[in-house]
Structures are given as C-alpha cells and as structure tokens.
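Starting off, we have a lone chain in the form predicted alone, written out as structure tokens.
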Amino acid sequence: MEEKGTENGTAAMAACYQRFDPAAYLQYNYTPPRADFEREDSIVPWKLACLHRAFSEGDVSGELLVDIGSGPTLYQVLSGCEVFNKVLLTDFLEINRQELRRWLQDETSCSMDWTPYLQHVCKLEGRSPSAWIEKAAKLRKVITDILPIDVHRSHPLGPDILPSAGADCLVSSFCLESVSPDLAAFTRALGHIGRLLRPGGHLLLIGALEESYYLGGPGVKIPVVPLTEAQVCASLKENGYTLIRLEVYTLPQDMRVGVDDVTGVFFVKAKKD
C-alpha cells in the first residue's frame, strides 16, 4: 500500500512539472536581488562561494562529475569544470535539457546570460573577470552529454551510462526536495543517486530549508518537502554518507520575493562510505 502511495506521489510531482517554465524560473531566482554580485549577502554569490571552496580544497578529484537535476542552470558546475575532465548534466524535463543544449551550442536563444556568473567564478579563482571566455570554452569542452534522469528510480540514469565504478563526484542543487512528495521519498532519492557515486566519492548538495512550495512559472505552484538541517543530516547518514561540512544561509527579508516560501539554504559536502 505504501509503495502504491509513493508511486502516486511521484506521479503527481511529475505532472506538476509538465507546466514548468525555464525562462520564468531563471528570472525568479537567478537575477537580482537573488543574483546580485555586488552584495555579499545575496544568495547566488553565497552558493558560488560554497561550490568554489568545495572544489578547490583538493580532496574532491577524479575524472567524472555528474550534476543531478541540472534544471535550466549551469552555475553549479562552473567551479567543477576546472577539476574534472568530464561533466555530465542531467534533468528529468526535456525542456530544461533543451535550454542547456542551447547554451552548449552557443545559440543566441538562451533564456539566461551566464556571463556574470562566469566572471564572478573567475574572480573567486583569482583570475581576471575577462577570463570568462576561456572558462566558458572549457565548460563546453568538458560537458560530455545532457541526459534524462529520474531520481525516483533505483537506477536513475539507466544501465551502462556511467563507468562501472561510478562517478567521482555528484553535485545536486534544489533537486531532490523539489521532486519528492515527502521526506521518505527525498531520503530514498538520496540513496538512488548514491548508487551513481563510487565509494570514497564526494557529494555536494545544495537545497532549500523549510520550503513548502516554489513557482515553476506564472501560476505554477510546485510543492517542496520542507527540510530541516537535522533531517538532511539524518538522510545522509541513512544512505551511507559521512558529512564533511554543512553550511547554512538565511535569506534576508528582501530576498523573499514571493516566488517561494524558503527561509534558508543548506550546502553539504559529504563523502560516500
């Protein structure tokens, strides 16, 4: 009975996403004030700093980085492309994969100009902002594919997609809690993606705290599992991850712009046992 309820819950979540609008989502979350690179307390610079630090500490390494549930965004792999020779992007929705492919093919019809993001990460790396062109070229070179994924399947990517040993690192931003009907489904999905990761590999996880919904487009209200820090830590432990670091960002009042009810964001660096 419980399994049937879970299937119904994930099917209802999948139905919600059929009206997802990548351009609107990007406008809501990846423009000022949430993406104000002049403000230290803006949410996007905070996320980029967490990712930069995690990828530059020296312990995250290998050949293959997999981004779980990329959505229509690229910021989460801008630091990782300097460490890994192969980057695999994934998403459940074809409309998001199309958006990513447009950027990869350098088309002018992209919904988002990622130049300020590339420039900001170059600055974090101690390079001139003008190095963004070189970074963009490198990212396009190392992205090997953009594939469909379903984190609610026990094998989210299907057979023979990854090397038998698994990926060296997973990064995932605002995916699992946004596609799961409840905490149990979130925890299971965390286990499913863990099967893609080699033992000793790293997971970099960004997610929302105490969020019950977000807008995936005009009038498209998508439910989210409201997570606490303790629940995130418990789900990681249950799935065989050792927590290295948990950081929390609390949204200033002017970042609460009515497109969701999130109060904070967590960043996790963990290692698979």
Ligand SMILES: Nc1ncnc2c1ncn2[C@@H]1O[C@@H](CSCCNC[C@@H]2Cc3ccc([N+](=O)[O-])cc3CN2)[C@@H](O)[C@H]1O
Second form
Amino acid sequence: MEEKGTENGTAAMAACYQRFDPAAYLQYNYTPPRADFEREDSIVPWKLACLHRAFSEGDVSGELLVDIGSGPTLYQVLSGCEVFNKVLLTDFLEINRQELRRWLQDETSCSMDWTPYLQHVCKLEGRSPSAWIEKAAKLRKVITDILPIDVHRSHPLGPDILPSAGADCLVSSFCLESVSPDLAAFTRALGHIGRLLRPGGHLLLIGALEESYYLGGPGVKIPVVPLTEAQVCASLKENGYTLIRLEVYTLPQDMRVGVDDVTGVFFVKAKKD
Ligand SMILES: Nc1ncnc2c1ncn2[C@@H]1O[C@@H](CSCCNC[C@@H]2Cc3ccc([N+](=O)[O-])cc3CN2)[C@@H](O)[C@H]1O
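Show the other one: the form predicted in complex with this ligand, since we just had the form predicted alone.
Now the complete complex, all chains and molecules, led by this one.
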C-alpha cells in the first residue's frame, strides 16, 4: 500500500501524463542531434552500444525479456530480441501502447521510422545494415504482447501475467525517475519491478541524471526526480541488486536542446540477488 502522501504524488504524476504527446516526444529525443548515427558522441548510438554489449557479452540468457515503461519507443529491445524468444512491452498510457502496436502491425501511420535504428544495431552485431529487414521481422515475431503497467503498484503488471518464476531480464529506459515524485517513490518503484524478475535475472536500467523536468509535448512540462549516480546505486543495493556495471554519458552542449534539463545519462547492468 502506498502512504497517503506518496499516493497523492503518484496521482499527480499520472495526471501530468494525460497530456503526453508521443509524436512530439519522439521528435524531441529520437531525431538528430540526440539520434545522429553519424556522430560518435550522439546519445542514442551510445545507448544502443551499451545495450548491445550488455545483451551480447554472454551472461544474459533465458526466455522472457520485459521492457518496463516502453513509452512509444522500441530501441531498448533491438539487441534483446536476438537473445530472448519472448519480449513484453509495457506502458502506462494507451496512446503509447497504440503507437507500438501500429509499428508491430507494420502500419504506415506510426510516428517513427525505426529503420536507421535497426540498421545501426545490425552494424553493431557485425551484420550488413540491409539485415534490418530480418531484424524487424524478428522483433515482430518475439514481441508477444504490449501490456498496461503502473510501477507504483506493488504488482505493476497485475496478477498472473508473468510465469511464477518471473522474467529472465528487465530493461527500462528513462521511466522510473520520470514517473516518481521523489527519491523514495523511485526506490519503491525499483523494488516493485524487481519482483517481476527472477533471482539471478538481469536488470538493464537507463535513466537521466540530475533531470528535474522534461517536455512530454508542446508546453507539457513533466517533473522528474533529479538523481545522482550515488542515489541510483543506493536504490539498487536497497532492492537486492548487485551492480555489474554503471556507465555515464555526459551531454555535450549541443545535445541540450531545451526539451529537458538532463545533464547526464546512466546505464546500469545489474543482477538480482
Ligand atoms: N506509473 C507509471 N508506471 C509505468 N510507466 C509510467 C507510469 N507513468 C507514466 N509512465 C510512462 O513512462 C513514460 C516513459 S517516457 C519518460 C521520459 N523520460 C524523460 C525524458 C527521456 C529522455 C530521452 C532521451 C534523452 N537523451 O538525453 O537522449 C533524455 C531524456 C530525458 N527526458 C511514459 O511512456 C509514460 O507513459
């Protein structure tokens, strides 16, 4: 059960998200300069490299990968889809789940062309960029569902969704800090999602450092709990994770484009004790 104060805080966050605009959000964060595959120091290639390494270095395996708070994006599972034969995407908003469904059903009406992302990850995998077509087909094959989720509930997906042992791996990108009113709520949410993961399973967590707000659409200012590396590590430890690796990307000036006040991005690979 949430304490009353936190309940009000998370309800206020949920109200903010009613104005979230997936197309604008994708435009702000997943087009150049933040997603420039020609630039070594662009954020998205850095994130894709972290995910590729984490999924392909041999210690991550199993059947089921769950992406927590997918939003309207797919990049976070482009490497994982080669390791797991079942991938679940999740988000709080139907508008985001619809965006993901449109891509899965290969509808031309989706807001984003993921081809450059697919091609880039194929290159990381030592394949020809033209293998993106097979990768897209693989992704459409292994993504078996797109589910509602609320990380502030002790059972974020509700009852009887996952096998009793839990998922083999979780990935979550820019979600927990953006939906939590304070550090305590962030840490609790990390615990809630941890219950979806089997002991010995891996968590790949990407997030913002020292971010206090971001634009979820034109004029849609959404508060974020500012995190330091130390706070992220303490929250992981408090929730029974062993840190394997923490990498930090510091935004160059020209990546600070006015859609948020994020100064850095962290990538965590951790294992549930
Ligand atoms: N209670 C909930 N449980 C689960 N998910 C929930 C809940 N409430 C909302 N959601 C769901 O979570 C949301 C996930 S999108 C959150 C955006 N995070 C901040 C943004 C992202 C970003 C991206 C890229 C870069 N960069 O430097 O390249 C920086 C940044 C920093 N700003 C959204 O999908 C919502 O629908």
